[in-house]
Each structure stands twice: as C-alpha cells, then as structure tokens.
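Just one chain follows, in the form predicted on its own, and it is written as structure tokens.
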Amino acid sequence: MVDKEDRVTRNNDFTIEVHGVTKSFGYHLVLRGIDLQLKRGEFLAIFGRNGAGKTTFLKVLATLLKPSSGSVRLAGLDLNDNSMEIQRKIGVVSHQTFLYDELTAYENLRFYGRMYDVPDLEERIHELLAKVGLTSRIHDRVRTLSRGMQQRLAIARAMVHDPSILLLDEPETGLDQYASAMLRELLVTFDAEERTVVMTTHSLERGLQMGNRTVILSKGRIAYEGSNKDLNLTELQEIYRRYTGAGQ
C-alpha cells in the first residue's frame, strides 16, 4: 500500500487553492482571511468549535456560498467564473443526504448520473451500489432505508460522476457506531483512488486516523495547520485545546 505522504509528493499541482477568503453574513464576519493549498491525493481534516467557520468554509468550496472577498481555485478553475464546471469535479457529503425519499436507491443514482452525463451509467450505478453494500436494496425507496444506509447511498451519489475532489461536512452525524465504521471504510476505499478530500469533523481521533493533514479553525481563521504524519492523538488534543481554548 502506498503511503499517503509519498503519494502526494508525486504531483505538485494544487487541486484546491484558497487565498484571503472572507465570508460575511450582514455585519457578521464568519471567515476572516483563509489561505490554504491542497495537492491531489491529500486528505485534510478540519477541526474547530461550533461557530468556528467549518461548515461555511466547506460551503464555499462546494460553490454553495460565494466568498465575500478572496479567491478560490478548484481543479485549476476559478470559483467565480466556473461554478457550474467546478460542480462536475466535486462530490459533497454532509449530514443532509440530498436524496429523494420517494425514489429508489437506483433511481436516485440514475437521476444524478444523468445530471452529470455519466458515461456507462448503468454499469456505474451497479458498481457503486456494490461498493456501498446496497445491491440488495437497489429497488427500495430511500425512506425505507436506515440512516446509515442512506448515508452510504449519499456517498454513492456524491461519487457517481467520479469527482476529483470530495467534500465531507461532518458525515457521521446521527450515525450509530456500526454505521460510522462502515462509512469510514467506504471513505478509505474512495480516498485510495487519489482524489483530494476535505472533511470537517468534531472527532479528533477520526480526523487524525483518516487525514494526512490537519487544520484547526478558530473564530474564522486558521489557527493551526500541520501534517498528521508524526502526530498522535494526545498531541493533537493538546494542540486543539491550545488554539481553541476548549476545556478552559
């Protein structure tokens, strides 16, 4: 198995470039000058207390929000000029599944696959459903699936067009321990395909296990950024307390 750190160094092109990004809602400044660069194959875990700006930042990357100032380039494309094209290069998974309850698992993937003009769509749908362990539920309506199954299907939805960038906003929210474990296994599988992944999470342990880089947001700024290569959980917990004031 190729080490993530080694894999990243083989490609010097940045798939995500963020420079001086701010985001305001009225007079409330949520993001206060974010600078970040990610190479292909990197898995970034973003931590921070509630209100630190994690979800807002991910929504900017997902083209759901426009930054108030600064620049964002994804897969070489400027966010302001190419939002539609960028959407074809990203997949988004959050605690919201973005699935249609009255459609079956198959129909949901077919809907999104047609939206993105996915070639060999039938084959792709069956491949993804097998990957997420839902082949036996292919013709079941989404509303009949468990929360964990819905989240697995949401990952398949996000991956149907084979995006080069995967954005995960606290994807384990509301899942039990078993469903969370299955979700992590799936993400590791998809991460092995050398796509760039950004994940917000409240779990320091989970982010440390899955990511190869860490960012800690505090009051809309990057308070800490570093590699996970030689970092253990105790050290990360201390860093998190130091930069967020958690537990004080």
Second form
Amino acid sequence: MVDKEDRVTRNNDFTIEVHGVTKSFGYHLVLRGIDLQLKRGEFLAIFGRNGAGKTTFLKVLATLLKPSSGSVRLAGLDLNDNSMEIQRKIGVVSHQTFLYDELTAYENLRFYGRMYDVPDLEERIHELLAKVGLTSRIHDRVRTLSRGMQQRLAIARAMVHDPSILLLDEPETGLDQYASAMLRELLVTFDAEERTVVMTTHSLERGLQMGNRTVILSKGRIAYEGSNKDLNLTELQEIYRRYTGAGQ
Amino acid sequence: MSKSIGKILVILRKDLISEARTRDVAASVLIFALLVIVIFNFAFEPGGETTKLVAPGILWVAITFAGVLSFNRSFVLEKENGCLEGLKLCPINKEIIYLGKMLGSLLFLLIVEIIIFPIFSVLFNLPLFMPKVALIAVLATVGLVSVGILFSALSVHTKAREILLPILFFPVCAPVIIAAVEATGMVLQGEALGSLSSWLQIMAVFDVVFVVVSVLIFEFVIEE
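Instead of the form predicted on its own shown above, give the structure for the form predicted in complex with its partner chain, please.
Below is the entire complex, every chain and molecule, led by the chain shown above.
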C-alpha cells in the first residue's frame, strides 16, 4: 500500500505531468495524445510548424482549454479539479500582452496583483518594474509604451504572483532584435529563480539557447523529444526538418 | 465572499478608469440617445395626447439601443491585447468577471438615464421626476444589462458581433422592454403604484432569473 505522504512526494517529483492529452475542436483533432513530464527548474522549448498544436497545448497547460481526454497535473494538482489553485502557480506570457491600454503600468500590475491576492503588492510592483526596467514609466499609460516595453511589462504582469511555472507562447512575436535580446535576458533572469518554463517558439536558435529540453510537435503529436545537451543548431535544424517536413 | 466582492469592485474600478480616460462609450451612447429623442421630438407635438402614448416607447427605444452600443464595447475592451484571457487566467470564480462587467455597465447606463430623463422630460413636456419612474428605470436597466453583458461575452469572439448582439438581445429582452414601456405609460397617465405592480413584478422576476442564469452559465460562455 502506498503511503499518502509518499504519494504526494512522488506526484510532486514532476512539476508538469501530461498523459495522453487530446484536444479537438468539433471534428478537428488538434492534439493527438501528448505525453510529457517536466521536473522543477526545467526549461522546455516547443517547436513546430503553424497548426502543429503548440498554442493549443500551451492553452491546455494554462487552464484556458480543457483537454478532450487525458490527464494534466501541474505542481501535483489535477487540472480538472484544481484549476484555481493551478492558476495561482502559473504565469503566462503570450504575444498578446493581456494589458489594458488605458491603464498605466502601475495600474495594470495593481489590477492583476489584486486579482491574485498578492501580499505586499506595492513593494512587489516596484520590485518588478525595476526588474523589467520600467520604473521611469510607472505612471505612463500602456498605449504610450513601445511594443518591447509592453512585452517587458507583460512579463512583470505574469510574474506578479511569483508563479513556479512559466508558460511562454511565442513571446518574441513582433519584437525587434534589441527588444528580443532584452526579453531573453529577462526571461533568463526569472528562470534562474528555479521556475519550470515551457516556451513555444519558431526560432530554433533561441529555443536551443534558452531551453534545456526540446520537443517538436507535428500534427498534434510529439514527433521528437530530447535533451539540448550536446545538441547544436545545425543538428536541431536537421532534426526539425526531418520531423516536420519543413523545407520539403 | 468579501474577497469576491472586492474583486468585483477591482474589475468595476478598472472599467471606470478606462472609460473616464477615453470617454469612447459615454460620448457615443449619450449622443445616440439624445439624437433619437430629438428626432422624435420633431415628429410629435410636445405635451399632446399622442405624445403621451408614444413617449414611453421612444424613451425606452432610445435607452435600449444606446445600451446595445455600450454592451458591444464592454467585452471588445477585454478582447484588445487578449485581456479576456488574462482575466480567465486569474484564480477567481469566472462569474466575478460577469458581475464586475455587469456592475460597470449598469452604473454607466443609469448615469446615461440620469442625463437623458430630464432632457426627455423638457423636450416632450412630460413629468418624469417621480420615484415610480426611478423604480421602473432601475428594474428595467438591471434586466437589460444582465442580458446585454452575457450576450456581449458570447458574441465577442464572432466576426459579426455588432449584428449578432442585437439579434440575440432584443428577442430575449422583449418582456422587460414591453413591461418598462407599459409601466412608464401608466405613470404618465397618472396611475397609482399599485396598478403598475404586475409590470414591476415581471421586470423583477426577469432581473432575478437572468442575473442568476447568467452567473451560472457565464463560465461556459467565455470558454473557447
């Protein structure tokens, strides 16, 4: 018989556990049985062509979509029964910022902070704004910030409740090279705090640089999964071509 | 419970700040309602018997159509930058989003009515400054807003939302619009509060049913 305490410990070994997840929209099957396990502190980069199911998979992890079948556990909690507790543990950065244009940087963070019941919110807001380099723009409305600044603020928003799991859905979309580099730097800073990160991206180079594990999705299935250790860009490009049929 | 109320107020405050800064909805809704009233004022002789008969209809058509304009905007604001997803990610019961948005729209439409009613009263030479009219206005507005916000959330993901919202909204709201028009007409004819009771009851029941139903189904409505 398994002791309850042992079971909790074992469940918590993996921060993210996905078993046989499928997702369909009507008759269209987008995810076709995803199995994945991630430990605390791992950084997973997910690649795949458009329509491969990357965003859908991330939305399932983010509790925004319910899987049609299969099970998802985040931080030891089942997604179907504990979505609110899970939401406290995840932060999401997408190519959309989830920020209100007419509110200031401070007001946006205060709004989300209150929704997450963040303690010592004032202190947290100032700390985050300093971290993303927006202290001088604290009282500026979001619509007056550049796209790069907005995306940095979106990272601060996602981190306001100090989540242990960070889900990034093509966070660099629409950013110039400088803003992209800054964003990467920021994500590395936040990742250093032992978070589990899942990022979808089209850039093999960035995914390889930032992640320590790679998954390639193709037609709703995991076509390739492996460690980034000893993997160089040329090899990854070759693997990507082989499993997605890109460039053929 | 108090935490939920606090979060409803946080959403309300956010909507009020946004609207106070842009005045997008306020300007268009007010101008629209005023235009309807002014145009009909030219069509009917102020203070006449016919006017007394048609005035409640004109008043509630102006308010209902103006309301549709504001409901349309309510969730469009949340769609910009994917804010609705941001809200859905928050660890809250999703009916809190509905109640926060509903409260904002209710407050907004009541303010529009506070501005519109005196102007209507002067232009049509009809006495609208009565507690009975205020009661009708509150009951009718709660009903309109409860349905309007629900359908606004439902239609926001569709391309034809400007068309879809009124198509869904008007048939469902017909009972509350008819009750508001009839009750207002009876007040203008000098009827006592007691004789309005059946219309007031219809509005009250409509309000309770639609607020409860909307709260119960809202989570499914905003699901992708």
